[in-house]
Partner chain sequence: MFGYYLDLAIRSLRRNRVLTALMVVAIAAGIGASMTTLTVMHLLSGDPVPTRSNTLFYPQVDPDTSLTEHGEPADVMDYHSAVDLWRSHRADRETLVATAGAKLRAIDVRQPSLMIRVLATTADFFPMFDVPFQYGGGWQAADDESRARVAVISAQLNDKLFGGANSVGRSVRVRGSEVRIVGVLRPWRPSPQFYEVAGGRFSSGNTAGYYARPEDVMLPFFTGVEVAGDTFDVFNCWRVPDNFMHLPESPCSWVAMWVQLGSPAKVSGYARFLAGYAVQQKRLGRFTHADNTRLRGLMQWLDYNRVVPSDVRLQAWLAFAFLAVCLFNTIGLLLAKFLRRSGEIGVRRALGASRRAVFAQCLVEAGLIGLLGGMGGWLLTLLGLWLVRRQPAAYADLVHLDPLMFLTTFALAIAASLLAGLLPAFRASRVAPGLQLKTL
Amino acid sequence: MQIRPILAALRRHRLATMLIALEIALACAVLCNASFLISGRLSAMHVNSGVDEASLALIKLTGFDDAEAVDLNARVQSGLTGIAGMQSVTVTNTAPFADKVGTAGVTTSQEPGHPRAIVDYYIGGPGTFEAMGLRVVAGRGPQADDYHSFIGFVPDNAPVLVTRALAEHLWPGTDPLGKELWCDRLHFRVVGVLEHLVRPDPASFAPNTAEWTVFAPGLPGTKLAGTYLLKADPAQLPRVLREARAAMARLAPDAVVDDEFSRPLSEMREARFRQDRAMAGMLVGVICALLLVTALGIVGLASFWVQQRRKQIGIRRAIGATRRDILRYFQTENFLIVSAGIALGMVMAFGLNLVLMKYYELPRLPWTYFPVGALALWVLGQLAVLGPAMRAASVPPVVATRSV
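In the form predicted in complex with its partner chain, the structure of this chain alone:
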């Protein structure tokens, strides 16, 4: 296939060629960045919670006084344990994707100038750690004598577990076991490292800090009451939760059940990321509409050119060009225009990514998006031009003899 005659013909239609190339460039820039945004949302949605979500549910009670707390814990725990299929009922302050209750800063020393982090504390009563199914990668989990009653916001001097992500931020390259942590004057010692444990609300934090959490054991009491982690077989969980909620009217008639956070963990995960899902859906819609409009533009312009060149096509056919040659001509022409558009589009995609990085704190666009985006547009261009090119190929040589 000779490219030179095609380039010569395109030179006659500089403006239209440029417009199509620009359209493709813009589509390429938006396509690459929008796909990248979608993948970011999807990976945020599929964050590893570190807990056994499928078999866990939460019940959160509000509207009770501190004085009733100890009594309430005892009544609810003993009352719910009897439900058929219930594996455990433990007291916790919150759970992944539930209420955000324990966000605070920690430092590795009381002196200023040491690494800091804004973390979420999970405070679990006896059994919570085991019920969550957290995996310890170094050190040990909480033991029976680690649980103490407390009056502040977190148990002081607690032996805590930190996630691997937090340990790597606070003590990069060193063994975190035995290290000290401070939250103002509250002091903790690290006894174990967790593989994963996500914040209750990871969507409101930068993705690299989604797992900055600390697990502290504590005994239920005035400061740890009203939120219960239920564990049951995943198949039984909906029924167990329903029965547990029904039992609340009897066990805690004065308290109010918080509907938003009295659900299976999997449902709360869904709710936490509903906005991201909607956004990802919208981005997919934009990409589809964009590709459709681009394809229609190619179809429109290619049809116009085919019609305009009927006579020339007839002449070429009359002097020996096959249908295949004509088809190839239009396909090559489209390939050249789309390639020019893609080349410009790569630069624009890169620029757009820089803008997004500046204003939306997005990471850099990985290079793998460029070849994939280019391939998508080449395929789109070839598909769009196929119809008009076939019509061109079907122009009979006899056209050349008419009205010349």
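Okay, that was the form predicted in complex with its partner chain. Show me the form predicted on its own next.
One chain, no partners, no other molecules: that is all that follows.
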């Protein structure tokens, strides 16, 4: 198939060709970036929490007097432990997908200029680490003599465990065990590395920072009270949680149950990512609508050109062109228009991603989305032009003689 005659024909229809190419360019830019956003949201929704979600639930109490915290913890833990099917009741400050209560920065030295990260702190009383089901990949977990009372928002001089993702960020290529961390004047020493432990609100952070967390052991008291991690068999957990919530009126009449964060962890995960699912669905709708409009534009333009060129097509058929030749002509013409639109669309996609990076702190668009988007639009273009091209190929040679 000769390209030059096709290009010459397109030059005679510059405006229509340009409009379709611009439509394809817009579709390419939106398709690449929207697909990237959808992929990121889906990846975030399936993040590995690092804990045994199916067996865990929280009860969070508010409105109690800090002076009563020790007594409150004793009453609640003693009362809930007697519920049939309850495996453990421990005190924690929060859990994955629950309330965000311990976010702060850490450095690897008290001196300025050292690596820094914004992390979430998990503080758990005795038994919390084991109840969560956290997996240690290096070092050790908390031991009995690691638990101490504290007066700040996190225990000072505590032996802590960091996630592998955080360790790789703070000490790339080196062993994190024994390394020191500072949070303002608070000092910690790393005794273990966790495989996974996600932030309470991972959807608010970039995927590569969603596991920047620190687990610190601490004794329940004034600064660690009111939030209880319940562990039970997954089949019995809904009943155990209902009975535990019902028992709060008797065990803690001076406190209020926070309904939002007094649920199974699996339900809190679903609630955390509700907006992400809605956004992903909306973006899928935008992509489908844009591709449909693009396909209809290609079909409309190709049908118009077939109607205009019926006599020329008949002449070509009369001088020996086969139906396959006519079909290939329109397919090649469409391929050239779509390719021009894709080339412009890739530039627009890159520019759109720069805007999203600047104003919405999104990561850079991976280059792999460009060939995938181009392939999708090439296939769409060929499918859209197929109907008009087949109608053109069916034009009989006698059409060329009707106006003679």
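Keep in mind that what you see is a predicted model, and the values were worked out from it rather than measured. Positions refer to the first chain, counted from 1. We call the rigid core whatever largest set of C-alpha positions still superposes within 1.5 Å between the two forms.
- Of the two rigid parts of this chain, the smaller turns against the larger by 12 degrees between these two forms, per C-alpha superposition.
- The two forms, fitted on their core, place the C-alpha of Asn33 3.4 Å apart, compared between these two forms.
- On core superposition, Leu386 has its C-alpha offset by 6.9 angstrom between these two forms.
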